[in-house]
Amino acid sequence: MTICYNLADFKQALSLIPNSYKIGFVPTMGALHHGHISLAKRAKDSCNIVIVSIFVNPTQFNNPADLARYPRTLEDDCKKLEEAGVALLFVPGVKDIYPQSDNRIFDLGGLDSTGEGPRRPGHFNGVAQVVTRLFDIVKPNYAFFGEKDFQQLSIIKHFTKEMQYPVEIIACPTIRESDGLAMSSRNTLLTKEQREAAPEIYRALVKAREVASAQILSDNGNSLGITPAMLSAMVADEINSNPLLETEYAEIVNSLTLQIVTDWADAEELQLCVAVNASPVRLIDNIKLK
C-alpha cells in the first residue's frame, strides 16, 4: 500500500493509475473500525483500485472540543487497510485540502433542517465542502459510505447529483457489534459503563420498528392509535430509562426528504434517526420503518 502524506505526492501516485482502472473511493476521518473496513472490502470487489482518505475535517465540526478529542489511531489504521487491500491512502493535511479559507455555502435541499442539521450548526455544509474537495482530487468512479450516517449520505447524494460530479454514491449497511451497538470511532471513548449501556440504542429501535410494522400494517393504519410522533417520545423514553443515555432527538422522517413525518401515510418509505448522549459522548443511529 502507497501512502501520501501530502497533495503532491498524492497527485503523482494517482498519475500512475491506468486511465481505463475504476477508482473506488472510501473517504474516513480514521480511527478506522470494521465497519471502515467492510466499505473498502466493498470498493475492491467492484472496482479496480482502492482509495482511502484519512483527514479529520475542522470544518465539520461545530465543537472545538469534539474535534480536539476526536479519536486519531494512524499506525492502527494503516495496518487495517492494508490487510484489507487497500491500494493507496492518502493522509492530507489541512493545507493540502483547504490551501485558502473555504467559504463555499451550499444548497442541501432542505436535507439538514432536520436531526443533525439544527444540533451542528454548518457541519454538512462542511461535510459538502471537504466531500466535494476531495472528489475533486481523487476524481474517482465510485465513493463508498456507511448507512450509519443516513442523514449525511442522502446529502451526499444530493450535491453529488446537483453539482454534477462523476461519481456514482454506493450505500453500505450499518456494521455492529454483536450486541448492536453501531460501529463508530466515537465508541472507543466509551466508559466501560457507557459501553454496557449503549445497545439499549438498536434495542429501542428495533422495538420501535416491530410497533411500526404492526401499525402501519393495522387496519387504516390507526386500529393502534399510535403516532409517529408518540412512537418518537416512546423511543426516547426507552434509551432515556438507562441513567447512562440522554436521547437528544429521535425523528422519524420521510427517508427521502428527511422531513418529519406526522402521519404513517406521509410517505411510502420512513426513517427513524436519534442521536443519544453518554456524556461526552455523542452516538448516531438509524433504522428503516417502511
Contents of the next structure:
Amino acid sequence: MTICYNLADFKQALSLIPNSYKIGFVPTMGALHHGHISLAKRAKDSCNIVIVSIFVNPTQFNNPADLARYPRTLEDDCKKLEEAGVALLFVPGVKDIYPQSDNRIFDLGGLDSTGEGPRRPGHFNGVAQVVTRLFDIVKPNYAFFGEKDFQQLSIIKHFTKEMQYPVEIIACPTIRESDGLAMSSRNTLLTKEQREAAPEIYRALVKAREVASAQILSDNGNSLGITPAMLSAMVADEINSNPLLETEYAEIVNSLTLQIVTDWADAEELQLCVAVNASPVRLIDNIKLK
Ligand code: PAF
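Okay, that was the form predicted alone. Show me the form predicted together with pantoate (PAF) next.
Then the entire complex follows, led off by the chain already shown.
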C-alpha cells in the first residue's frame, strides 16, 4: 500500500493509475473498525483500485472538545487497510485540503433540517466541504459510505447529484458488534459501564420496528392507535430507562426527505433515527421501519 502524506505525493501516485481503471474511494476520519473495512472490501469487489483517505476534518466538528478527543490510530489503521487490499492511502494535512479557509455554503435541500442538522450546526456543511474537496482531488468513479450515518449518506447523495459530480455513491449496511451496537470510532471512548449499556440503543430500535410493523399492518383494519410521535417517545423512554444513556432525539422521518412524519401513511419509506448521549460520547443509530 502506498501512503501519501501530502497532496503533491498523492497527485503523483494518482497519475500512475491507468485511465481505464475504475477508482473506488472510501473517505474516513481514521480510527478504523470493521465498518470501515467492510466499505473498503465492498469497494475492492467492484473497482480496479481502492483509495482510502484519513482526514479528521475540522470543519465538520461544531464542538472543539469532540475534535480534540476524536481517536487517532494511524499505525493500526494502516495495518488494517493493507490487510484489506487497499492500494493507496491519502493522509493529507489541513493545508492540503484547505489551502485557504473554505467559506462555501452548500444547499443541502432541507435534508439537514432534522436529526443531526439543528443539533450540530454547520456539521453537514463541513462534511460537504471536505467530501467535495476530496472528490475534486481523488476523482473517483464510486464512493462508499455507511448507512449508520443515514443522514450524512442522504446529504452526500443529494449534493453529488445537484453538483453533477460523476461519482456513484454506494450505500453500505451498518456493521454491528455481536451485541447489536453499531460500530463507530467513538465506541472506543465509552467506559466499560457505558459500553455495556450501549446495546440498549439497538434493542430499542428493533423493538420499535416490531411495533411499527404491527401498527402499519393494523391500520388496514383495527388500528393499535400508536402514532409515529408516540413510538418516538416510547423509544426515548426505553433508552433512557438505562441511567447511563440519555436520548437527544428519536425521530421517525420520511427516508427520502428526512422530514418528520406525523402519520404512518405520510411516506412510502420510513426511518427511525436516534442520537444518544453516553456523556461525553454521543452515539447515533437508525433503523428502517418500512
Ligand atoms: O463519516 C465520516 O467519517 C466523515 O463524516 C467523512 C464522510 C469521512 C467526512 O469527513
